[in-house]
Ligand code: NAD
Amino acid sequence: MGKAERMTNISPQEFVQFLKEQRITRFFFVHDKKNDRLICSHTQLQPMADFIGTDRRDFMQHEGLFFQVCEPHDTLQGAFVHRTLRGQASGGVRFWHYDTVEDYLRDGLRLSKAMTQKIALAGMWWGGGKGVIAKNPQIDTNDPAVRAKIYEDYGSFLTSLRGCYVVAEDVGTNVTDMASIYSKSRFTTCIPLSLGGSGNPSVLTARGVICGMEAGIEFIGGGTLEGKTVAVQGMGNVGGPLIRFLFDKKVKKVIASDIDPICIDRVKGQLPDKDLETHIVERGDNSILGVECDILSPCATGAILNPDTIPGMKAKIICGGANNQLEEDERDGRLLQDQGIVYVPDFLTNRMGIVNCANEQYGYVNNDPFIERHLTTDWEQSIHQTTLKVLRTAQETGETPAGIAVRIADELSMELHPIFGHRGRQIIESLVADRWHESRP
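Structure block, one chain, the form predicted on its own:
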């Protein structure tokens, strides 16, 4: 086993211990565009830099990857900055369990790239980034004091990055956590309402997924959501509101699953008189993907549409709120297409969370037109119109919807911010020049 494998095949907790032995509290990998290689802050970590830099699935010339160890809780925290030509990197911070360092790195790389694409398709002047905090199973993350310390440390981490990445809420993170971050950094969105923020954006995200579903049904000539059966994987922040909106649209039935019985009971309690069939499942149980339904809506974790799961799928349309649903865009997009399943790319429909958060700094108006236009059927860059454009182009050209959406998004993401240009890259270069990695958390 090579040095890179020894670093990436261990758990995040083992990696944290290695970093502590090497007296490393902060480190970075920054893309050297001229030489097309990753610059590493520490020679001990060069094998990891080589591993990331030579990957052709998830590494897409990310501008900068920054990390720190949160003490005293031995928690690995990261900020993945993908592309900032359109503006500062923006995206949620995920608090999740990872079996290996490779899983952790790949999730951050994929999520930050998807944020670039999501933001560009939405026509926003931001770049793509993602925060990832690896849960340490040895500490009680339900303890309010422990949790506050972890997120306060993340806020200090953000401040040290000088604004190249602006954080939002994501899986495993709540509004209280965002307040903890905000107490240490102004580079924060999804701040609680009591502090002038916009709060939890999940309800808006669910509304956007509904728009994608309706466009998908229109594309196949299937009428409306009324009378349809929908399967939803995940009943949390997005899946729960989505289920309520589906019944508002008069669907016939919803079949839903979650790993958390509390989430299930909460949603069932809100919809006592609806045809809602629920299942408690173990982590990694994707059996709901194979149920008979009109629409399948993944609203949990990513990479669940792959050669192992796709052959058993019976849905006509897939449209959900989870990020990075395809394990590999082209391969799995083609498998779905060959099976006659219409796939609505996730980063096309689940944009509303970041639309809501990114607009916080501009204040609030009733029925904000800069938010509501994304949910209309007539605006050119609305979820509905963009979905139809992608699906119709795929039908005409034989390309996959995912491939077309990525191509359009990538082209848009290369446009420079009309005022500040490539400022995010300038910030990253200043961090390297000032030896950011030698600063103390």
Contents of the next structure:
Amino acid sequence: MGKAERMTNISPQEFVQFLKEQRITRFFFVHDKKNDRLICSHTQLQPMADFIGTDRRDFMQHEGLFFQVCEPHDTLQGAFVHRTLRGQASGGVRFWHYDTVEDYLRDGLRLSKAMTQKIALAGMWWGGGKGVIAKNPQIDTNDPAVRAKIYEDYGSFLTSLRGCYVVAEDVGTNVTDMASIYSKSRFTTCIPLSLGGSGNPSVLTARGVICGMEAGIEFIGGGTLEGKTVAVQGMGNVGGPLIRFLFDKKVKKVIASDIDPICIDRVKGQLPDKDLETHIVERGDNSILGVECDILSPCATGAILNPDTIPGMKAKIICGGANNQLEEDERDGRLLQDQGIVYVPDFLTNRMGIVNCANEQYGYVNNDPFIERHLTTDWEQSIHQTTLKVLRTAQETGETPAGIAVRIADELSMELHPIFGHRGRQIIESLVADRWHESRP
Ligand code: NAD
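Can you give me the structure for the form predicted together with the named molecule, which would complement the form predicted on its own we have just seen?
The next block holds the full complex; its first chain is the one shown before.
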């Protein structure tokens, strides 16, 4: 086994032990644009930097990757800064279990690039980034004191990064955790309403999904949502309000599933007189994807659009809130296209989560125009208009909607922030010059 494999094939906990033995508490990999190489804070980690920097699947010239070990809970914490041309990197921090360091790194690389694309396509002046904290299976992460320490330490880490990455909430992290981060860093969004934050964005996300559906129906010349049948997988924070909005739009029927009977009862209780057919399913049961309907809306987990599920689908349009719905972008996008199913890319329709929180430090106004314009039909970068543009271009070129959306997003992500230019990159250069890796108190 080579040196790089010895570092990436092991678990995050084994890697933390290695770092402790080497007395490394913070380290970074920064992209040297001139030589297209990742430079590293510590020579003993250079094989790992080379492993990432030569990876053609997930490494996309990320500007900087920063890491620290949270003591006393031996937790690996990272900030993946993908691209900051449009502004500081923004994206949620994920708290998740990883079997290997490679899985951990790939998740951060992939998710941070996806944030660049989502944010650029939304026309926002932010860059893309992601935080990833690897769960240490030896500690009780449900213990509030343990969690507070992990997230406070993450806050100190963010502060040390001087704003090249601004954090938001993501899978495994909740608003209490965000408040812990906020106690140590002002580079934080998605903090609770009581602390001046924007709170839960899910209702707005559901409204965004409705906009994508309406654009999809317009694209196929199918009129409006009135009288349609919609199937919804997942009746949680996004799926629940989505079903209410669908009935407001006078759909004929909603068929919905969830693994949690409490979620089902809650939504049914709010809509006693509506034609809402519900199914309690087992985890991993995707039978709802094959029901007869006009629109299918995945609002639960990712990777559910794949060669196992697509052949049985009867919907004309797929448009939902779940992240990463296509198991493999090109392959599954093509399968849907060949079957005549219109796919509205997920990162286009579920943008409202980040739209809601990204600008919260600018304060609030009623019906905030900077948020509401995403939900209109006349703003050029609204969900409606962008969906139509993507679907029409896909039709003209024969490419998949996801491919077109990524292409447009990548172009937009190269635009420079109109005031601050490429300041994120300058911050990273300052961190390197000031030997950030030795800054751990
Ligand atoms: P949530 O956990 O509140 O809801 C998801 C629901 O799906 C849960 O009720 C869960 O029981 C159910 N579920 C899980 N597996 C299922 C299955 N096989 N069949 C049916 N139901 C199943 O999460 P959420 O906030 O509603 O987010 C849903 C999706 O949207 C996630 O992929 C999330 O990453 C994405 N998303 C959410 C937001 C937001 O603002 N909340 C923003 C962007 C993207």
